[in-house]
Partner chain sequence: MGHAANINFYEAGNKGIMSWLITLDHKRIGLMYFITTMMSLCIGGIFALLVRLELMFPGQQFFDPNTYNRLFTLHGAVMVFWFIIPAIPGALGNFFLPLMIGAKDVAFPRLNLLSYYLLLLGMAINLYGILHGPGADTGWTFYTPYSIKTGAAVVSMVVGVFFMGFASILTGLNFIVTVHTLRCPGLTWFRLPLFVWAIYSTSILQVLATPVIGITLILLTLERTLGIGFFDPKLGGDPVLFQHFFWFYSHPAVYIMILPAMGIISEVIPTMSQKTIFGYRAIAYSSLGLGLVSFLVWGHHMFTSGQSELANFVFSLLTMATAVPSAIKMFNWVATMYKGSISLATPMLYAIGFLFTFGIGGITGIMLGVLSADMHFHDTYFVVAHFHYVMMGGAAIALFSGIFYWFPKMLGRMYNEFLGKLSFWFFIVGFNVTFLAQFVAGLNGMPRRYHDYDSVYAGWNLISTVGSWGIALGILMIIINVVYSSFKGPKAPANPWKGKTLEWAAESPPVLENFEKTPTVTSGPYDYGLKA
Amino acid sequence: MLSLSLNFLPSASVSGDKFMLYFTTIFIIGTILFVGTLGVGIYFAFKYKRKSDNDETPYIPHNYLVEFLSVFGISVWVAIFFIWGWRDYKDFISPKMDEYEINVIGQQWNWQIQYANGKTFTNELIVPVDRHIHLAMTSKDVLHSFFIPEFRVKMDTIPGQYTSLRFTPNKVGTYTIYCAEYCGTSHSKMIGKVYVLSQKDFQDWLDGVYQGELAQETKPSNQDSGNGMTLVEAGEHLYRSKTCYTCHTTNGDTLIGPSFKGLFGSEVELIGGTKILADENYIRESLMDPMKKVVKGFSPTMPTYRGMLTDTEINQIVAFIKAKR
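Will you show this chain by itself, using the form predicted alone?
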């Protein structure tokens, strides 16, 4: 590939390969243009150097054809790279049908990695190769930035809202997670690892029967984030323990509030006629500030859960509502 010539840091994801091809193409073209422009400038400096103090600078009229072709040619190149970059960026941020979703919570000074089976790992992300991965991320305290150099991906984690990071690892191996946003005293120590396994090994790992090299070398310490329950089961437990069922059903029936059935990913009309997408941020905001966006046809009676739910519990509720799609 063209990118191999300048790929000093190996790429280990589909987005990384695309970035390196894009970057290398720009670098090579830019270098050629720089050297060419500099060379012509030096050549003209010597060729048209004044021979004596009596030499007069000749009058050089406009050449509209050259000016037009120069501007037109630059415009074409800018358009090509814009369309190329936009195409790759749009593919990067677009949800995929078979994504494997993992929750990430940034905090001073580590990463909490939360899986659908309820297990939480600190600074250790285990993913399968050649599988679309979606990280739903937030922060407990300040801004952090989740950065995996080999994947060429980086995204801020923001207190009070979700951000998304998508990538598709294409090489089995171990890679490093950095925080790329200064977040306090131990910012430089906020480092984690990404372990990319084959799809079979990853399934064995999920099932608790993985016996490969990773199990012997890392032995990642983990803890249950829901007393042995999956995220969906823990979310259902909260749904019942917080008596959400008195206002919200899961079968489509309407009570005091909207039903959770088919809610996630749908378009919700608010009082006033505004329509928004019911995504992770909408659910989180509805829990923390329920009066801000009230669904049309319902009264603003829901209490706030600000300070009553942890980020982990919010992830569990979101997972539960997602499961009712």
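Positions refer to the first chain, counted from 1. In this text, rigid core is short for the largest set of C-alphas that superpose within 1.5 Å between two forms. Here the structure is a predicted model, which means the values were calculated and not measured. First, how it differs from the form predicted together with its partner chain.
Superposed on the core, the two forms differ at S75: its CA moves 2 Å or more between these two forms. The Cα shift for L277 between these two forms, taken after rigid core superposition, is smaller than 2 angstroms.
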The other form holds:
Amino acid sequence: MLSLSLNFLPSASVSGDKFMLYFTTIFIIGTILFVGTLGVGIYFAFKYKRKSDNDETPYIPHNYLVEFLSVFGISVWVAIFFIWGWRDYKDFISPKMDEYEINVIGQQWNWQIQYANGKTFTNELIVPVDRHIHLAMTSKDVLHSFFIPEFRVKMDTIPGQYTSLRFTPNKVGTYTIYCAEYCGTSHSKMIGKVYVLSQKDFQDWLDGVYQGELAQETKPSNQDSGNGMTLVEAGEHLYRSKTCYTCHTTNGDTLIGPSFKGLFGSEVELIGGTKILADENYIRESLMDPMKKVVKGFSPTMPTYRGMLTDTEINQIVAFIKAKR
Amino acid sequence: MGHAANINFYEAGNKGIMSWLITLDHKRIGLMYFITTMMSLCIGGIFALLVRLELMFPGQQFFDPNTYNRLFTLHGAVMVFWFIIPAIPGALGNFFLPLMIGAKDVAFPRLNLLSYYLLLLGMAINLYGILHGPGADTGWTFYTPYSIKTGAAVVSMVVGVFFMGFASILTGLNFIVTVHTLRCPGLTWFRLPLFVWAIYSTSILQVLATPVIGITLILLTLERTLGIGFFDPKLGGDPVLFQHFFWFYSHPAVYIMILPAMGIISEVIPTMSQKTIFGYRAIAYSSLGLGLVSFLVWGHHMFTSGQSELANFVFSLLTMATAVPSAIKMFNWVATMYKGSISLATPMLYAIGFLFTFGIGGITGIMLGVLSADMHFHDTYFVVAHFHYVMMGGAAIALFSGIFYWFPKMLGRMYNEFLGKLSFWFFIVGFNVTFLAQFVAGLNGMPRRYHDYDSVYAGWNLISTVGSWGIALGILMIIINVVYSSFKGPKAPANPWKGKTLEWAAESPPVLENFEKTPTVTSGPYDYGLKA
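Rather than the form predicted alone that you just supplied, could I have the structure of the form predicted together with its partner chain?
What follows is the whole complex; the chain from before opens it.
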């Protein structure tokens, strides 16, 4: 049976609820404005339909009062919706206290979802209800866009850099992940699932004792590169094997490069005086393009790691540096 | 009729196919653009019907994903670059701009012919890639790095678009100079018909914005052929930079499509209502204003691309500001009809249809300009439906209105009124069924460019496909009407609509250099009605 319901997509996040309220309001007011304007036009078309070829018409080139009022009315209407939309958007993108962080890597044509404990799943995202979730996302090949319709949020994933998607699920259930940015042959098959669990079930799931239906569906994929290590442990392993420690300490001492202690989330001053926030993208850029943003007081001697680290390994190093903040 | 100077431009001078192919007459060039762009509409329309056919039911119907991806790419590229951008300025602009300003021709007739052949050259290069190569599967937006990695014929597409861009630049340049230098005595700036204002604003956009896409597509070609890293992060480039460059042109391009359409509506409504236009200066200035702001809103195509918060704030604010001049125009058109003597002949039906569909396109545009809502709507069918309401329900409908309005002048014969009205009803019903259904699918989260979709969207997709057949029948009737009436229609008088702009002072069809003696203008373009 074909469904012809107008609004069949449930809302399952804080953003989703805000969207529904916003859309309902703008839809009703937009409809009134549209029907009002067009209704008058169609009424005129009937009322002033040509009666003879010699109809006399008045000469009305303008009416400043009507023109001013319509411009003023439209401007107020637009301004209100702009401000409302900006406030909701600001709330959507801003980092929250106590976020649960998960890494996402998009690739043709699936999603790799990587947890702090080192487990990686394909196309399956498990999150606790009523927690702020932060997805730190990137792409292995072309552009993708991580879209959860029930949450009314999406963000592109871009090769070579991180983007962030934030949401707060507020209903336990199973929802959809779509790829919204065209990415080639199987774009429409790049579909995943979000499982929103109660906070207790989520903890059980993390501890490996969750007995619900989802447990069978979320088998770790073959590309589980964590080897049983958490992201931070794997990052520490890389810190040693790639000999990062010869230049960067973790205890605050300064060697050839800045120490990792307290680095993440701090404001660093670059040569030339610009100040920037040390976030995921800054760390990625410093690994790939170390000469681009050199911290003041250090000489530009770091070699590039472009092509030597996978996206997963970069995620692990970022997690390690984050842990030292 | 009778004496030599009175012979219309079809009969005057040389005859035969060569007299058309190497003509410098703006009217003949305009008609060649007309035939070319209407053929493009048919080609793009066939791709559209095939896309809708594949989406009629969930699952694979007729085409595998790779074929489907090529079909929607070609639908978009053909409709944008072959049809909507050249159609109104190239066909109606060429034919009527000189007539409406009382000139004998455009300022640079040879350049005008060159523009036409550059368009053909671009189309030929595209066709080569489509017919002899693997086709293109990037979408008409050519987003990197996909367009660098795919095995499809991207280079022939973008090089073709590069040449069509030059055609557009040269046409714009030609019209700007024409409006500045060739206005007849007494035709001051504020006596210009609003169609001329609209074409003038469009021309400025064409000249300023089109070089950017030309350069961008050359960079893309260099990256694909020589591996120079502009956009691919593996080579040290930035994929989002491409989007900035692309939309820096392609957003103004939206106004290259819609401003001339608004110009047509501003002609048709006053004449068919026998009322002077309400708020002449407001409409003229809002054309220029929209043209200017259109350069500053490209980032609203990139709200989810990870661009900075500040960029999103500014782009969203400016985008929503464009609602104001657009709404002014809507109100002015409706107010023009007040106490008029309104003829509901085919051109006016299409003009009222324009108010309806463009109104929906505008209001959904505001919804999309809102940052929080766009986080959901971006890259869903809501966007697809919105831009079809603006492009098809705005630009194309106005083109149809203009075709019927000026048909007697162009061909010297009347079109068939019954078939014209019938085409309108098929088109408008089919159009709204097709794209209102897509709004619902998009609101409920169906992403665009999908070869297959979840069965929850099945009902609305089926409706949309059925609606597309109504559009096809409507356009087919327009073409039959135009072709049949060109040969068999009754002879048209010089001024069937009792219009007051200068093109109606010329014969139908006009003589070779438009007017037997250069006209002099003493009043505004829409002096209908009794002055109190």
